[in-house]
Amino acid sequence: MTVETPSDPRVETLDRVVIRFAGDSGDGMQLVGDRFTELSAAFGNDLATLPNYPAEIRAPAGTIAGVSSFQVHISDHDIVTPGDGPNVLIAMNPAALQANLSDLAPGSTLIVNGDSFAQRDLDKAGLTQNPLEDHSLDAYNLYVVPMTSITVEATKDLGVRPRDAERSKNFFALGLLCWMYTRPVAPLIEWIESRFKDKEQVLAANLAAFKAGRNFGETAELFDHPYEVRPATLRPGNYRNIIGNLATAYGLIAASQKANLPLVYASYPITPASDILHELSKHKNFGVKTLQAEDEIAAAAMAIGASFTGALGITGTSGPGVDLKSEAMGLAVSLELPLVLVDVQRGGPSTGLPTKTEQADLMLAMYGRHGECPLPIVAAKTPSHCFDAAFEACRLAIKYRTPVMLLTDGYLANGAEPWLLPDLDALPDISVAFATEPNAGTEFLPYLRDPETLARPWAIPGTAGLQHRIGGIEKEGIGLDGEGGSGNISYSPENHDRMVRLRAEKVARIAHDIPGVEVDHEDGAQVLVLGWGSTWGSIQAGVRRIRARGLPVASAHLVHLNPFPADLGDVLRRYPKVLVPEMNLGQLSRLVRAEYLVDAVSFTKVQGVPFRAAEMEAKILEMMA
């Protein structure tokens, strides 16, 4: 694709911006913060966004409860968070004002649909006086453009009606933004004649209102010019922008075609993991089969199901469907079999937080689930690196005949970032070979375990001479002696206690089958930020302005969480103190203390927003004092 360079000897060149698009949820903000982004990526730049969705399937129109807002970052370098907030605001209304106003900087940029302050707007958003004519906004540039009059009177000769055109005005202000910033036009134009095909008069009429957009930044001289911010430098290879939902998806399909085995996903809707169900629904062609089950204990059965059969079983949720399919986790921990429950957390408890982030499901993973029932826990840091997270979850789940968890959560879900597409080649062999034959003489024991991984033979039913029986009571397994393994039913005492040992052990093994602890390390550090999920960019961003400063500082990320790396305790106890940034109130901290007896110090926030770069930075500089 041709990329667009700015003409305009007036262009004025930035390094980055952090622009949010801001209205009613029925407002389309989403999508043009969507359609930016991919023009943003087409163009080159490296980018990070952050949307942020009302908790309401459709609040009152105009109500603070409904706004909708999309961040996102794009910069000529290296990024690694969505910004600690907005340089420039659109606000389509005075509730989306109202919401965000308290995130924009002095002297930021603020953009308003001037059509929208009437006084029944005012009363909405519960404003006792017009923001646009009490001075209240004199910190900051300030231009009220009429987006819904313009966009109505550039659709009038198109047949289309007021009330429908007045729709297309998030087009308007993608058009106007896409001349501040020197977008690529063509890619956009190409979207929208593709995306409304089928509905001629909204095509033209969002046509319309992105041109009228385009030539009002132009022409109406409101701005002094146009800005640019040029193309990153990044590693050689094929980038596209991904979402964390969709790197997950395509993660697990290349995990089954890795492993040479049918993908089953087994999932009931709930927010934010739908999307991952929704695009593996789209890939039959690589042998995926989807299913939306009744709720969420069915969905899990289905899986353990799959997997039974010789499928690659996978179920995906939030944190209240981890609850319900935690007594189903038990069956699969007993069962010996491998399935991935991929749990992309939100704020809770219980309903909570329905459409924000949080990180608050680790001890659920480690310990939510009745009796001795370990599993090996992953976690993605990244949304691009929810694919390789979720590669590693089956590799994981395959060789050890283990369920596994996934944890991502909202924002790596929803949040995007430009990706390097992987060599598929490279991709490690996770192949298995299912038993054919009895491996006992003439006798099939189905807990004769593999003496490296502990995991028992994966026979699929029907397989002759290889009857075993299933469920969640516990089986005979080998004694110490050599004898028994027959997996009948055994109430033996010395036989649980073997069993509940046995299992844990081979998820103990995987701690050598991992890599160590990769440390970002400073010549005189004496403070570790340690982190997991989603925290790594606010933690690297933090972490560089602390450099900035000359200041030593080192850092360390855990993927994997159960079990932790061999060396993770040679690490922590290198460092005289250790900061574990986390949203929750602390759950890798106590993790940490009690395994390894190190005074890790909590730094914790549960607001349903990440962390900002200046928090992180002001918190790691409290601990340096």
Given for the second form:
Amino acid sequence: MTVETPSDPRVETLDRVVIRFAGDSGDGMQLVGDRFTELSAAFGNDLATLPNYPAEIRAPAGTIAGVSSFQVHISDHDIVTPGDGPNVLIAMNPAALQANLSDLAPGSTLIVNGDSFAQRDLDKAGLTQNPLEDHSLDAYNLYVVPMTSITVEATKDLGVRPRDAERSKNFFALGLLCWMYTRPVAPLIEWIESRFKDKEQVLAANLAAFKAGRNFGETAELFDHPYEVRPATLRPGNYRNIIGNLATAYGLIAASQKANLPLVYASYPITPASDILHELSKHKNFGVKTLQAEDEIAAAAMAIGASFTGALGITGTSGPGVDLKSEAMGLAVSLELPLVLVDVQRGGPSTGLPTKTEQADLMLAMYGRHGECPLPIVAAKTPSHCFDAAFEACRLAIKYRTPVMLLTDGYLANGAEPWLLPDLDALPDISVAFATEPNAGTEFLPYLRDPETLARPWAIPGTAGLQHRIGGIEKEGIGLDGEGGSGNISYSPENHDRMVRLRAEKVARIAHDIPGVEVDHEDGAQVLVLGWGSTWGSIQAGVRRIRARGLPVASAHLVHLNPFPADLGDVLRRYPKVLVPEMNLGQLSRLVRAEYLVDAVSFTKVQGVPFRAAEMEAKILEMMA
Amino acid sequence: MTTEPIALTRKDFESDQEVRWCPGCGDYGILAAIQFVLPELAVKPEEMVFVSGIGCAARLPYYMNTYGVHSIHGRAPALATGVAMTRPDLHVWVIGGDGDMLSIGGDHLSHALRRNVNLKIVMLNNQIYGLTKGQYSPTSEVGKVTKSTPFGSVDFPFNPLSVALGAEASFVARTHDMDRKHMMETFRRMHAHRGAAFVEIFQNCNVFNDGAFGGLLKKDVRADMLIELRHGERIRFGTDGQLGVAVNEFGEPHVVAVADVGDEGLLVHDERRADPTLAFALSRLSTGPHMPTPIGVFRDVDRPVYDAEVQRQLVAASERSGPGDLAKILASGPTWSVD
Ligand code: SF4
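Right, the form predicted alone is done; let's see the coordinates for the form predicted in complex with the partner chain.
Below: every chain and molecule of the assembly, starting with the one above.
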């Protein structure tokens, strides 16, 4: 069966639109949001998404706590954020309406499922009056659509029980939105057919509901006309839609291939990092070994064991897991073995907000271990950039024989955007040679360093004559003067002092192996907006708004947080004012103030959602005043 | 790996490091037994990895001329799991004490055993914390007076073999530091086992818990206090072989006089029983060094080995889908091109 895209002459063209699907967490809002996103991606729009769901597996149905939403921003031009607030809100029940209405500007479109506003639905949402009747929604273009009953009606001849039929109402909503925004529907129908091919009735019901939604839009005369958002003119090339966790997984695989090292990923289930484990577990034909450990500590230890034996050992988690792995990270610093720890940051402290985003683990990455325990830090800035950041983290870990922290976050992990597929052949070779020969006469000294990178030799078990023992106790290491290097236990005060400085120097030297700060400068700019991680999109959006006002402003974004690019101090001192927006209480701003003695101004938000473009614009304007 | 015969000696397994346990410590004898037995096992030093946590026993890898990692307190079985799963060709031994493996690392020990990772786990049990200078351990008896329990410990101890058997260990044995021959034989058996092997060694800490096992191991009492388990043989012990182990009507083993039940009334030890119940019961025959205590191999059964299974899935995936092609994966699902 096919459903043709209507060629309606009344179609109105928009340059962009922000749509938010909101309902109960059992209503399948993430599913239809994802589908709308995939359709729009394949259609060629630029896009950004913001999924938002409760931490509870199943909060009481119909309550505010159980509301799940998915926001997608589609456009015909390059965009950088999922949008401040929606232009269109689909609310499947009163709780979803109540939880999301404050983000909807007056004059925006509001589509509600009229069948779910009975007294008990209102009670569950804690409403005393029916908002559909009390004129409280008069400021919006309100459409009340009996989604449940039309869905039940549309599926009744399929032999589906009404209770089951109701569950297809999300596809009705999707169908309606697909009509409203003239999405090509063939790929969606194919998707439904393959996804539910083993559940004949569900397949039939979802398809019927989807078509009913489209037909409703077309025939109900409720909506005046459909809209379209044309494909965006992006850089030429092949694109796909990608979420951050997937990009991270692919980046790790790419690194393993370009390093010619088997990938061993040990992890413990944790939101929002588990999808990296899920994805890597699928790719065993790449030689990828995954291990679901008994706990976070074990996962880190297993990855270290893998690296010791000549693999690329990786462990991934979120903040609470990083806390637990800190002892193992210290061991890896002492052993000087490659290791990447992926921290998909979420709201803290403690369990905090498991499903919400935050970037408050920077100080943890920087200093969260006992002793002087430095390690490089790389942070991803967009969902697709997780691929590059993961690759870079592996490159540094392998080359410098050091643990590296890769920071992503909940927003990047689950957020989607179109991705210009990388040319894998163009990725650099990041392989290193294992030690095969004694390096000091007939002896092998495991802590004799490469004079340039300060990396120690990587001799893997199985190599005859290079047997050695390493451990967490301070070892006799070679100094910059060329003394020592045996790796034997040493409690000598001078040796310890030397080793502490050497480990710091090894990380510091990476500054010469990374690109300088890329400044997006404009003549006359007095303010530099400095960011890191997922605030990239919000900062870009804010900066664009300032420039649209004809005002000059500069921006720069850090991918390497330790060490900083070698020229960062010079860049910062070039601007009278530096603004550092972060989803924490000012961690990067403190680091740059301490490092460069610049009066960086911190701008913070810790609400579990990214900054809005408008907030960013207002703050930059305030700085310029 | 090559198969040509290798004539190695004890020296080939000794590192150049000065051994630094307290004089008289039981660890010396254990290290010697390991270094004596390895040349027999036709294993090259470079194919061996010794992994340890923290504690007196955990220093052992430094004295071996093999690959070694002296890691973090308790985490050795986990780190070693990473070694073994990456490189099934290696021989991985894990060395630790009772605090390391049963207190801070109890979690990792039990999961390594459950998974049946190909690890040879040797736990030196001295029933005390030595390195931190004398606190009671998870195997110390109730009432133990130590620096941290001046009025006696009120903690009930673990029975290490019961823990291992409860964690589904496929090989479980016990030996002691006073009998090099028995240790070497136990290590031979441990080495021959594919999968996770757990060996408890009664080890004397002559500084903080001297003579903890004296009730079993003093030369004059051994014959009557140690019950040597031998596969397929009736369990019989005592100076004149006058004692044995029989099973009562509840299936519980207990010590009997052979005169009372006759030779045919004794339990025949079967380390290959699939069901661990009897091995578990034997591990609990004695509640301390004041009672006759079994040593030897309690259990030795075959179970799928973790690292081999991981490898098998990898091979199967490659046969099914060919070698991985990342470009193909990236382009799977909907893609579009912009000109
Ligand atoms: S403290 Fe005890 S166990 Fe440790 S080395 Fe000394 S005697 Fe041996």
